[in-house]
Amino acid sequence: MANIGFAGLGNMGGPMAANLVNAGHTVRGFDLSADALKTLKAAGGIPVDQLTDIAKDADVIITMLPAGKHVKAVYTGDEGLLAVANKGTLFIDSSTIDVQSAREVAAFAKSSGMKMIDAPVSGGVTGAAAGTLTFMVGGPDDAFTAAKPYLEIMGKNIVHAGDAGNGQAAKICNNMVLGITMIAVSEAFALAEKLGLDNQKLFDIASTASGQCWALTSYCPVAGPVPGSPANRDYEPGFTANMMLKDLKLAQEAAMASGASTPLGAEATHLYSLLSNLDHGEKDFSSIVQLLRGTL
């Protein structure tokens, strides 16, 4: 069994760390939230007071942080994790951040003689708790091979997307598709309601016809057709609108930097910005249907 350091024990990181504990690993965790540290302790992990304490005798260090600036601050510098960890430590960053920051930190890790992958996730809080996340991994083959046994404890689908930063690239491209398709599905239901077409009837048709997509069949934005969707719980989030907006903004930054044309991604970013500005950012991202209905 390994000694694992884990920084970032929020809604996603907390359950991920707990799954590692349940698999028999020793997990030392750090978070700015006292409640998150208490939750880790209750799960059998070891809460620590300082970030650098997670590096003590660590074989693996995993991070789940809000943004690129936080990842850079935690990893680099004289007191960064790459400086204080033992040589040979494996680093796994599961934050969702901009591609450039991921590649800069990976280059710093390489120059420090460390193995590192970027491994953002998809699957939400439910997937984190169940250990069924999808990991999109960027980094060298040897680092991916070393990380895979740990990723398999926390996830069900582990995909090596290529070199450093490609995990982040895959994540933002995937979530741009999701944001756009959720808007398309929501527009269809909003139009159907105006035309007097029952929601269940539209679902029964579109889910077996050319309109079929994940946003419809697994995460339907209207109550009824998919009992497990947030629409049946007043849009209690599995994945918040603010998190979708963050990922869409990252996709737009990457598109501008690379010269890619993403007009639908740009419009999706605009619409989710409106939803967030209407104080619905902490609702599930599928609540975009309420904006399109004009009911907010």
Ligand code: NAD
Given for the second form:
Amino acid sequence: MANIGFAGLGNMGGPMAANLVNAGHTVRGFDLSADALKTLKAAGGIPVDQLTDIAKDADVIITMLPAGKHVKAVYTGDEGLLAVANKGTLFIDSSTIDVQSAREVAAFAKSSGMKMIDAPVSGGVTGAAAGTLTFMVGGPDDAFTAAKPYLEIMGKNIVHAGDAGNGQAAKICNNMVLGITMIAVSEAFALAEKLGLDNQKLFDIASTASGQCWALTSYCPVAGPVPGSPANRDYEPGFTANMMLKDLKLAQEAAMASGASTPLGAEATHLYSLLSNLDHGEKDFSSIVQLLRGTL
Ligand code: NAD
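Please supply the corresponding structure for the form predicted together with nicotinamide-adenine-dinucleotide (NAD) (the preceding block corresponds to the form predicted on its own).
In what comes next, the whole complex appears, and the chain from above leads the way.
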């Protein structure tokens, strides 16, 4: 069994750390929130008072932080994890962050004699609690192989997407598809309603025709056709509009930096930004249908 250090014990990191404890590992965790530390203790982990304490005797260090600036702050600098951990420690950053920061931190890890992967996830808090997350991994083969047994405790699908930063690239490309297709599906329902076409009829036809996609068949933005979708519970998340907006902004940043053309990604960013400004940021992102219906 391994000694695991864990920084960032929030909505995602908390249950991920608990699953590692349940698998028999020793987990030392740090978070800025006292409540998050209490939750780790209740789950059988060891809360510590300062970040650097998670690196003591750690075989593996996992981070699940809000954004690139937090990851850089925690990894780099004289008191950063890369400076204080033993040489050869395996680092897994599962935060969703910008590709450039992920690559910068990975290069610094390599020059510090550490193994590192970026391993952002999809599956949300439900997947984190159930240990069924999908991990999209960027980094060298040896680090991927070393990390896989730990990722398998927290997730179900583990995909090696290539070199450092490619996990983040896969995550933002996938979520850009999701953000755009949710708008497309929502527009179709908004139009169908104006034309007097029943929602269930449109669903039955499009879900077996060329309009079929995950946003329609697994996460339908109108109530009825998919009983488990957030539309059936007043758009309680799920995946919030603000989180979708965060990922779309990361995709736009990456598109600008790389010269890729993503006009629909740009439009989707504007629409979720509008939804967020209309006080719907903490509602599920599929509530974009209400914006398009003009019912917000
Ligand atoms: P969260 O805000 O609930 O948790 C982040 C935690 O990091 C907080 O507890 C915060 O106190 C802690 N933190 C911040 N700075 C720190 C520092 N310097 N040292 C130690 N702890 C620090 O966020 P979350 O929902 O758990 O998301 C974490 C990451 O996972 C984000 O990058 C997010 O985009 C990504 N993600 C979230 C979801 C989701 O459904 N919540 C799904 C996929 C990916």
